[in-house]
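Just one chain is shown here, as structure tokens, and it is the form predicted alone.
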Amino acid sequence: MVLRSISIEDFRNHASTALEFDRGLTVVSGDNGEGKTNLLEAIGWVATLASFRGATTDTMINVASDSAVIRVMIEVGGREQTIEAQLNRRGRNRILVNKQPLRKTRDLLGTIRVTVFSPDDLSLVKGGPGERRRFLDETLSSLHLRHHADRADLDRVLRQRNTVLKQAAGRRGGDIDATLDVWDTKMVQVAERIATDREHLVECLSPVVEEVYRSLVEDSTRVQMNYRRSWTGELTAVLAEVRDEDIKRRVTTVGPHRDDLEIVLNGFASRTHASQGEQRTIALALRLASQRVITTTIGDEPIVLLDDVFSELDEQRTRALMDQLPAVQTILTTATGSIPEGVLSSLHYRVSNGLVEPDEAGRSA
């Protein structure tokens, strides 16, 4: 799969913006703040249905506009395809793929795949376990398609408990433990596929992150991976166990919505033990793992989108970074305009206030 041309307007500061792409490698140069980042970010949301830095759809639209469009054309198997997305401030996203209307956004899913390396990856390993769960659930989903409808699942099934667990308003009573009872069963049924599928990905990343970690620092540093579930024994049980608990604070507080991923680094919580340094390598292993991962799995590698990494990172982690990166489809965001020596890339835009024009001085052999 490669992605051939990409139109976005009226999102983020992008009011009008055309590129084309090829093959190999596309840089994208620009001050801070200019829209580098917001074009990558068009990219991902047309391959994830969701955006890579956690923005929610009201706020990637244009402030003078209600609705955004992402249009892509790929090339599948030599056959040419054309998706287009319109983001709505109010009402639901549409979707066309060679114009014709999709049933359900997600049925999207798996035509475009990406691996996206950010300066925010940091939070993969220094932030809270929400992030490390994100990640497992986004290469998840791009292994497996019904884990995005397993995820849209839970999610339902946590809102509609909570909502319980507040109108209960700290009693327990024969409406409440029913209607609990139901919400129970649903969320059981779910969560066991949930955590099953993560510590599964978990088992197959762990030794490619160990054996990337150490590609990328030359050394034989021990890397392991451990998903920690939020409960042991059988979910229904330890629900029932929890329920008071459950009712008193007006949440539910088990479930794969609670789960971690542990990543230890010779010995100790890389988290709270590791420099920012190792935890910055542990963020790029992880990514390139994943990549790694979905190609072996699905046959097919994902693009590769990198926002400014080079900035975050030494030039030994950089050289070993590009060393370690496929042979496949690229786009660079750089703030310096410069990419690694020795590195050439195909095509060269300069973005400046969210307009994009080619940049042929920019173009390194």
The other form holds:
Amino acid sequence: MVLRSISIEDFRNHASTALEFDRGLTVVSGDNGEGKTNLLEAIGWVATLASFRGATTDTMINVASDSAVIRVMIEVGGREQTIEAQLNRRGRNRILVNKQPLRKTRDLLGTIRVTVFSPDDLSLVKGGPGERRRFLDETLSSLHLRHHADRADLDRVLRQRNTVLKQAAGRRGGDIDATLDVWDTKMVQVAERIATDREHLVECLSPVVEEVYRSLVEDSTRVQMNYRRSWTGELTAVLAEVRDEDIKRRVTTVGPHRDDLEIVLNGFASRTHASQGEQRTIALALRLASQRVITTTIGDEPIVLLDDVFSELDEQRTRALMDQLPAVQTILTTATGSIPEGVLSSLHYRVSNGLVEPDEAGRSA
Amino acid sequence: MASADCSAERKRYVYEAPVQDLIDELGKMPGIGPKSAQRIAFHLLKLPAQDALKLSHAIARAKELVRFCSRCFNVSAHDVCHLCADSRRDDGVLCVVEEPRDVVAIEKTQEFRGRYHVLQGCLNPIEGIGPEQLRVSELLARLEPENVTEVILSTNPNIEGEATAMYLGRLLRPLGITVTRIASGLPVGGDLEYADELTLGRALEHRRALD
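Could you output the structure for the form predicted together with the partner chain, given that the previous block was the form predicted alone?
And the full complex, kicking off with our chain again.
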């Protein structure tokens, strides 16, 4: 799959922007706040139906407009396809593939796959468990379409269950217990599947992360990853045990939404014990490992989106990252003047104030 | 703050009060947004008076005459609906659905000759619908007098519908009644390649031996 071109309208600060992509590397440069990341965000949205910055649809639509449009042309097996996504402030988002509307936006998933590297990735290591769960879920959604639906189901069941817990107002009773029994059963079905899927993924990722980490730092650091469930044993029994607590606190206290991914560096928890530099390297290793696992499982390489990653890395890590990156279509954004040595691109754009134009001067030989 | 108030006021008084009232009322209908409400309102205003009145009479008459069947809670023009009154139907099998429109959907199949029970919704705590808001106690009260032997749970195959079916199943099974759930899977006459992967996945999960 190759991304040929994109045009976006009323998407964040881009009123109307169009650009073509190289089959190899495309570089987009510009000062901070001019709209480089917004371009990558638009590509990411068509791939995952969500913003990789965790933004809501509302915030992605230009304040002056009620809808934004992302149009991309891709090439699959030598044939061209156009995908048009309309993000609406009111009502559902709409997606057209080759001008034909899709019945469900979900059907687009799996058409385009991306791996995003961003300076925010540091929070994968440093941030709360939610960041790490999101990383696992994004990777899983690229691997199995079912996972995206499972996640949506879990969120829905949890919202319903938590509403019942609030309605209980601290007290147990016949109807509350009978209703909770039902939501517990629904939750267990989907929760077990999500936790098991995540555990399998961590098993696959763990050796790859260690291998990539070692080649990034050129030593033999031990990196282990463990998926930590927020419960042990049968979830049905555990939910019954914590029901009093859940009713008291009015939220569901155990489940996949409370799990964590533990990353251990030479025997110490990386979240608290690793240096900032080590944490950055782990984050890079996680993304690279995810890219590799998706490539080997699916047999098609995700497009690499590099969002201003070099500004945060020292020279040695930059070089190591460039060596580790697969030779696939890559779109790179960079603040003015921080393009690493050895980056060869045939297409170079400059972004300023939401306007994109070809940058002849920035083109390297 | 002040400017936001101003624009809200301006918006509200764009039309004369009776016109705006009509648009507001139409806009409360399911599936009708502000634009559609406006279009329907102006269509009604352009109609000859008698045609518009015909609509208002139809609404008033329906509200006056139509009520819910006292047995199955389907919509009915009489105390007992024509399905409950039909003596040719089988009393022993009860098909439980969420809404009156689901009765129509199942009737169209001409495959079911038993009786119905309309819950008038499904378990949905977010929308404030618990078992007490549904016609559940009325369902339980029908079982013995009508000698019901099987209940077919035909709620929608979404999260809330499945939860409702599960809830009812737990209430009914201890009473010694056969409880079944409608199957879900592939549309008849369709092509496998056009089925969405969740439906196809479910169809594989619930495959059966070929006889």
